[in-house]
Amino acid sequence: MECREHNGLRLSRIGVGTYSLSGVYGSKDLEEYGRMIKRACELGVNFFDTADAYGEAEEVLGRLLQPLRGKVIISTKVGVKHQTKANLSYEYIKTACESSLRNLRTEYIDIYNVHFDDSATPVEETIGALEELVKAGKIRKYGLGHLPAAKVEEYINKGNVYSVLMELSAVARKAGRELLPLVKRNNLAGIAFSVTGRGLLTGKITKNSRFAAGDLRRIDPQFQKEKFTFSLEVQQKLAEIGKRRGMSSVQVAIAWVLAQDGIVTALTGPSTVAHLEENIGGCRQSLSPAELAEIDRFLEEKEEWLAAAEKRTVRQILSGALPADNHQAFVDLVYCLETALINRYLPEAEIMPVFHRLFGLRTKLDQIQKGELRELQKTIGAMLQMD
């Protein structure tokens, strides 16, 4: 497989990334897990990316990989693994960092990146403990995840990062257009995740779909609405494009990642052999220019029509009667404030505290009051005011 160099590491352009582990997506058989990993190796897989919140996945990793360890580059994630806000402080770096370390297997990790936005510390104090852990040899290079332009931009400032994470597929392109361009301003590495747009991308997933309790796609907003109606009209055309060149709409989205400049690395989820071959299928073939301007004016097309389908049912949940059921209620708020994060109704620093009210009743449900729920209606709406 075609590896990229960059500022001192040479990284596939197919990583697996093993978020599916935490369990989000429904269990997952461990057996074939590992017949993966192993097949990903011979195919020239280096890239593996994981994360101390993903429950089990580092303890799985490191123990695939540590008779590999030297061939293969390993990054983890640090700041969300007791606590649904982030923590980014001196100690817990230090502590998290030994904690991970034992779990990979390893004595030092190459990517150490900050998982979420923590507004509570100082970034100062956050670049000063990665600094130390690069000095004590505990990992070789940092980046950044899940973080808004504005903070990425003041890390970049103040640090040396390597690489920046974000979500990147043609069912999700706001983050590369925020991101990309400090990327490719400052010389760093760029790692797309989610590239098949949690698996809305590869065909398999239809309108009729259900999915088991506890899989996160339940509550996606991606999985709900208009947004949903979006994404399965971009997989037909990515299948459309595919069928031309005899590739699967997921190899087609993933070469569409690939093609973006500033992309280093397409990060992939796959569980089964199978999953893994026709990923890495997509980094074989490229598109041509005529292919991307094709797709890039579809989605101009599509994506203005999602942008106003989209206010249209956040002034509908937020003025109306909520669902009776709690759970669909739930869905519904989530979807509003999903929304207004993604397209920047309000800065995520006023979106992110309600979010957490509301994901905090998840587990709750069948027990709280409809009144809960009403009372961050009423909140929501009173903060976005949508006109």
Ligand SMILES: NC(=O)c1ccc[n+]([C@@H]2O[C@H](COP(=O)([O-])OP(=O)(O)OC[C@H]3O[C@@H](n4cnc5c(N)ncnc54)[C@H](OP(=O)(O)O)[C@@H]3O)[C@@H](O)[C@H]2O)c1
Contents of the next structure:
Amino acid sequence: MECREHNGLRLSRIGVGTYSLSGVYGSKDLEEYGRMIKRACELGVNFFDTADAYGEAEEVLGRLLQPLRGKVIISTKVGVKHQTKANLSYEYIKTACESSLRNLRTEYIDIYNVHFDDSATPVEETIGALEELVKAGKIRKYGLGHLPAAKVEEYINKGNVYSVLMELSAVARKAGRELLPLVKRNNLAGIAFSVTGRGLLTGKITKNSRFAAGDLRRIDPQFQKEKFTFSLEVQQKLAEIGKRRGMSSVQVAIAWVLAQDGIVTALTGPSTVAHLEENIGGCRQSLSPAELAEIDRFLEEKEEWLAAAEKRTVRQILSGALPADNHQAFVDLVYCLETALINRYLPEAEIMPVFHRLFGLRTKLDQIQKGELRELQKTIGAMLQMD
Ligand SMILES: NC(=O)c1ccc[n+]([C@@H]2O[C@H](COP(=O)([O-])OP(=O)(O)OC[C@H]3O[C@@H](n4cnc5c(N)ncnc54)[C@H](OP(=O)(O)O)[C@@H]3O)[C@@H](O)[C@H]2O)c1
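The form predicted on its own done, now the form predicted together with this ligand:
Then the entire complex follows, led off by the chain already shown.
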């Protein structure tokens, strides 16, 4: 596996992430998971990503990687372990880091990431805690995840940021468009995640696929309505290109991510040896400039169609009657807010408080009155003003 040296760390071009251990993609077989991590190391993967918010993932990864500690790069995240609103205060970070070190069975974390934005804590306070952890040898570098571009810029100006995590795949190009220029200008490491589109670009998900209760893809907007249609069409296009090259669609998808300037490593989240091996095949061959241009032309055309279709759908959801089933009504409202966030209908700071209110209802959907969801529908409608 090819590795890239970036500001003192040598990262394999494909990294393995452990989000799936939190159950967001259905239940996983831990024995097979252990085999997958072992195989990843054999194949030259040295970069492993986790978070204190991914259930038992830190503990599992810590146990599996302990014998190889000196040879691997471990990245974890801080800010949202138990709460939906992030906490990046000095005290919280210091305590959370000690807990992650214990979970990971290590004396140092290679890359410690801010997981989400905490608008209530000044950036200087967060950076102060992170810099102290660097000085104490508890973390080697720190990075950023899930932050709007303006906040990333603020961190860059005030601290010594190493890396920026961003969702980047052929079905999710928006973060890359905003963050990659910043990453390149400041010589940071761009780390892409969900590079298989949460399985969408593998060809193993079809329009008839159904996800188990608790699987995040049941509510993920990428798996709903026109976004889902768009994603399946993108997968078909990548499969068509792959066929000419003897690559699968997911291998083309990963090769496309690795071709994006500024991306040092692409994080994928398989839980089986077979999926890992297929994904690693995505860095064995690179795409030609003509193939990359063909993909980009296709995506531009489809994204234009998608943006118009999404606007129509959001307008319909916000102006019509909500579905009788509370779960479906919830999914529809999430779709509106995520679409508004991704397409920047409004600044993130204005959308997030309503997002938190909506998510607060997620576990009580069977008990609440439709009126509560209607109230939120009204609030979102007034906020987005889609007419
Ligand atoms: N998602 C986020 O919001 C986020 C944010 C920051 C960082 N990260 C980090 O980035 C890592 C990668 O993101 P991700 O987990 O969303 O990656 P991903 O690879 O896009 O999605 C993982 C899902 O795709 C499936 N999959 C992967 N390769 C496959 C293949 N070849 N064939 C069939 N299915 C395949 C996995 O299924 P199986 O389990 O069946 O293999 C799993 O359900 C995370 O694990 C996490 O460490 C994620």
